[in-house]
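As structure tokens, one chain now follows by itself in the form predicted alone.
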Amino acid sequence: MEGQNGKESAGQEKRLSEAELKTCYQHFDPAAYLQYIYTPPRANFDNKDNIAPWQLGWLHRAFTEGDVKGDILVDIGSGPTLYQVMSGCERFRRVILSDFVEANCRELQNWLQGKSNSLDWTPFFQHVCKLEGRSPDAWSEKAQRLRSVVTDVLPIDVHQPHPLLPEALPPSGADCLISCYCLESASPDLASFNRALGHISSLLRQGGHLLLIGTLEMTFYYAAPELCIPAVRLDEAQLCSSLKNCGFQLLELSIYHLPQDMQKSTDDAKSMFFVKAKKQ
């Protein structure tokens, strides 16, 4: 890995305009990001404390505590993955995913329309089952449902003030927002993370909810082999601060410590956050 890590130097050393990021994101490989964060020993179902098994708690804990529910569930920037809404499409009637990348919007719709996509995410829809107290061997129901709440896969630019074509939703907007690992990796600072989040904001209806998962101190990651991409270093107190500038009441905040073994040369991840909150 030492080519990497030059490249890792580099990529923290030098901070990417947007446009210059956007740039960066034309070549993302979404084959290459499933393999490196979503396989192990990154995603491993066997160990409890791994970070799969933390995230998808944390998400089943807030679809199902009974306020975080509605008709549409939009998910910002969704990249190349499922996990983030298998256990919010069992409480929304509709459910948007989004992405910047063509390549990643292909991907999620190769999975809903069954061709051959990157991933076999059945460990990830068994483990949600097993969550909602049901078999493992659900899996294909709860896969069935979310091809069937799943309305559309859209572009969308978290840099715009419009993030999604005018038309894609009603005027008071979604029920509640989810965004995972997007606003900090598509962001070169952190002036840029806060009108991002501000932009998302606005298609959140009053008293909706948004439920983030991201990185704390990540400065850079891998999307592709030769291809790394600087992240904007949040603290605790950067995000904190950020959702209340935002118009954000924080309701739940968890850090989750990577460990050692789970630490990989394609990111300088240390730790993760999950976030709930309501815009008031």
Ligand code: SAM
Contents of the next structure:
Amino acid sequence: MEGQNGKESAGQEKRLSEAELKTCYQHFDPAAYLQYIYTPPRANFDNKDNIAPWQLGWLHRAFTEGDVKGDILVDIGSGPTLYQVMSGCERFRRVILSDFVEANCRELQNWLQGKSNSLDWTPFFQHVCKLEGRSPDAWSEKAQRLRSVVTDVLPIDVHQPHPLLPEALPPSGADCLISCYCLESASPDLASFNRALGHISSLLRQGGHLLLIGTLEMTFYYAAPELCIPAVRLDEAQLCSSLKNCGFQLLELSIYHLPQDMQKSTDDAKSMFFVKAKKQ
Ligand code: SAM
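Can you swap the form predicted alone for the form predicted together with the named molecule?
The complete assembly is shown below, putting the previous chain first.
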């Protein structure tokens, strides 16, 4: 695959500005993205070592062990995906989804309104039901629960000091933030990643939790057949120091190494991280 945007040819990276990256995102194709990342071999529930059960397992543990609960859960840069809030929707009174790209917000709204969707989320719901000790048949109840607690799908820009609309949250902030594969994909370099982390931190109340999933050492991913998006190449030490410098206490860090048979030409991700942190 050879895209024309952020990457000129394999191994030759072109550094974009934040503004140029935002322009790239206007061509994000929700259906293509879901196909690349959320179907086999990347999402396969028959294989317990697959990345999808790894992510859902960590999210389940994060939301059921300890004190990650409260009134408002905000998902930052939801994209067209729902898996990330399937556990959290049981622990919060309100869930707010958000994304920079209008087409992604529309995709989420379509699902919320029961309209046709680009991906069948049933296997994800069924897996989370199993993690919760329920029958996989309870998946439609869980889907209904999620539909009932999502109160908003909002536009967001993590590069703005106030990423959400002014009245989106109470002045004290959200009780928990979750963000999956967003910050490193939305930031052209480490300084930009750090600023974005600081901006989203302002949405979280003191003592609230941040659950972050992302990629390490990834330099690009495809968000449409011809749309290669560059990402900041992050390592574990940089991630830990960014969190610390932003005032987060790291409570949990897990790294998943992507096996060869799950690597694809649509990105160069080699490993993923899960972080649970507390705002101090
Ligand atoms: N969270 C989804 C997931 O887990 O698959 C989507 C991740 S996708 C790799 C990156 C997401 O970041 C896209 O949905 C994109 O629209 C969003 N994004 C890009 N620039 C952004 C910005 N400036 N502010 C907020 N979100 C942004």
